[in-house]
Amino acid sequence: MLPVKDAESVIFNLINSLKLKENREKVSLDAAVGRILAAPVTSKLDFPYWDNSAMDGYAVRYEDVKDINPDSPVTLEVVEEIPAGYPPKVTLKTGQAARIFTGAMMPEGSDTIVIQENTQKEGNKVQILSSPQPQECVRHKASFYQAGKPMLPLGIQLGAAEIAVLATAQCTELTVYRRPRVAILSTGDELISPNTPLQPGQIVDSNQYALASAVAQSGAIPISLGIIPDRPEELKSAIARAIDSADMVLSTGGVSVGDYDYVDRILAELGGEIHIRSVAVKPGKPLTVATFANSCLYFGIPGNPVSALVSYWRFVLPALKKLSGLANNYQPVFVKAITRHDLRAGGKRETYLWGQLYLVHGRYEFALAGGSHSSGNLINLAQTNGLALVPVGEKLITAGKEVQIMQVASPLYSY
């Protein structure tokens, strides 16, 4: 059994052979949201556009408002209104004032704004009462962005933030990578479908959603390829398929010791190189990973539900995300938190105990799932957003003790 971290090494210097970043695409703007940039951004914009005012008031020269104080104001002409969106007109000369609003251009000859709490208006005369800074409340052009300098870095996903920079500079075609595809199957002659007739002995297949409900939520493409019987031939059929339609094939079951458990034996017959076969971690110790010629990247995961997803967590998700070209934040994300409940382990494997995480005045918590934490009950994973970790040679971690969480979700808020 390999360590979980060597184990993680091992898939991350797998992916760096994959030929995903090759294929990129272009999308407009209003359908970037959640794509990952295959090309950094420039702009041939300065931001802000041009020198603006950042409050409402009166656009002045300094040398003529810089000398008051509450008992000599200074009394200046209004010669023009902007508002935001209307280049000014009039240049100002000294005496002179114009009104303007948050946004508006700055008239040529103004370097400073007087908010407009430190003003009285009198006809078209403005009484300044009291000094301002120099260049008060004036953006500057390219005080935030300059022209043709790095926007936007490869390899980062597009959010409200990206996408707001972006339209501003008015990149409406960006260049991204394509979204990894993801099949699916699930193995086992016990599996049903959930809207099939249970009859005793059997099970539902709760894998097949579950894993397609997270593919998608990472931004990839699902496809979904059902439940395949424990037959040799068909198992194998199903998973050339498989290899051959997507990037990545995640199959559940059939990756143990037991009789009915083909998978390596075909991924072998199929051309495919097995890299792991066993993680010391609890659940989820059977983990299959092999990759092949086409540049498939196989992972073969436990089939107990719980076992699936905090494989899928642990060692898939971190794995899809470097895939789908980003550059950083592709690793699981750990944090400190004070345990609410005594977590036990075995010692022998690195365990992961599920629950749910809370941020309370500024500290985590984490509380643990009630009801036992077996790998086939599937109940109380419900509302999980963090994995309690209880590391190699560690029994028990008592509550109010510090612990490493790994989320998988946003922290619950709690005030």
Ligand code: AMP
The other form holds:
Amino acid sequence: MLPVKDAESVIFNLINSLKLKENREKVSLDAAVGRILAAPVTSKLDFPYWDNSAMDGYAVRYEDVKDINPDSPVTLEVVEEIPAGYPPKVTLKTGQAARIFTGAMMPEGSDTIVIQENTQKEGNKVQILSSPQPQECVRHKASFYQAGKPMLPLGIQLGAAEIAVLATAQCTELTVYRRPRVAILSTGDELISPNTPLQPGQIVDSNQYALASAVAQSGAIPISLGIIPDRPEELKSAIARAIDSADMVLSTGGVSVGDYDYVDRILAELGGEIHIRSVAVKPGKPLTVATFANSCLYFGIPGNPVSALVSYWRFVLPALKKLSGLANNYQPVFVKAITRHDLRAGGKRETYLWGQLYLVHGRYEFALAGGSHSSGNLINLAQTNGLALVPVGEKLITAGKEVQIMQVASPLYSY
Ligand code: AMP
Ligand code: MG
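Given the form predicted on its own above, produce the structure of the same protein in the form predicted in complex with the ligand.
In what comes next, the whole complex appears, and the chain from above leads the way.
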């Protein structure tokens, strides 16, 4: 049994050595949200593109207005009006000003804006009531970004702010990583789909739905391959097809030590290199991780629905994010919280207990999900946004004490 941290680093290291085949593609800016940059972006444009006014007011020459006090205002001749979007036509000379609006280009000869509130209009003249600072309210060309400098690095995920930057830079086509294809299959003779009438002894294949949803949420492409019975030949050909068709395969069930647990043997027969067979974690101990020569990463996940999702959150999702090309922030996020309930564990394996993470006046609190914490009870897994970690060697974290929580969704707020 590998400790959790060791299993995590084995998996991350495996991803360094895998290559997503033809792993880049071009997308238009309209379709780029959520994608991960596969090449750094630079722009040929400075930003701001040209000197412009940050306020509504008057463009002036600082020399003309630098010594104003309430007893000696200065009056300037208004020689032009410059709305945003129209280039100025006049060069300002001494004693002149231009009416200007936010975002409009500064006219030649001007260097400072006097905001409207500090002026008094008099026909085609304007009285300046107080001295501005030199270059006040001017947004200088290239002061925010210089053409040719690095703008966005590779390996970041594009959200609204990055899309805005790219639009501004007129980068309308982007090189992003291809979204990983993740094949999902459920193994077990007892499994049926949710729309098949239940016969005695059967169980609905919830894992297929849980994992396909989780993969879709991550931005990768789920490929649901359905239910495969516990028959070695059928299982072998299904697994072989999955490996051929995907960058990552998630199978659930059949990785334990039962008489019908064939997955590890089949992976070896298909030429897989098995790197992990079990992890000192609860739930989710019998976790198989293998790689194939075609660069496919295989996770054989235990079949219990809670074990399946906890294994996904703890090991698969970070791996998938890294495989997707994220250079950073693919690791799970842990926060410290005060537990509202006693948290119990066996002490031998790193234990994850599911429940709700609350943010209460800026501090995190954790409430253990009510009901049974059996790994077969998926009903009380609903609404889980945090997993409380009880480390190896500890059997009890008492209510009121601090605990590490792995966040799996946003915290709830309570006031
Ligand atoms: P296994 O890992 O195959 O030994 O399965 C462990 C337990 O999880 C058994 O009770 C199975 O019936 C249940 N199980 C296995 N696969 C699924 C699945 N896809 N959906 C829901 N429960 C499952
Ligand atoms: Mg099974």
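The term rigid core refers to the maximal set of C-alpha atoms that superpose within 1.5 Å between the two forms. Residue numbers count along the first chain shown, from 1. Note that the structure is predicted; figures quoted are calculated from it, not measured.
Visitor: With a threshold of 2 Å on the C-alpha, tell me if residue 361 counts as moved between the two forms once the core is superposed.
Guide: For residue 361, whose C-alpha is compared between the two forms after core superposition, the shift is 2 Å or more.
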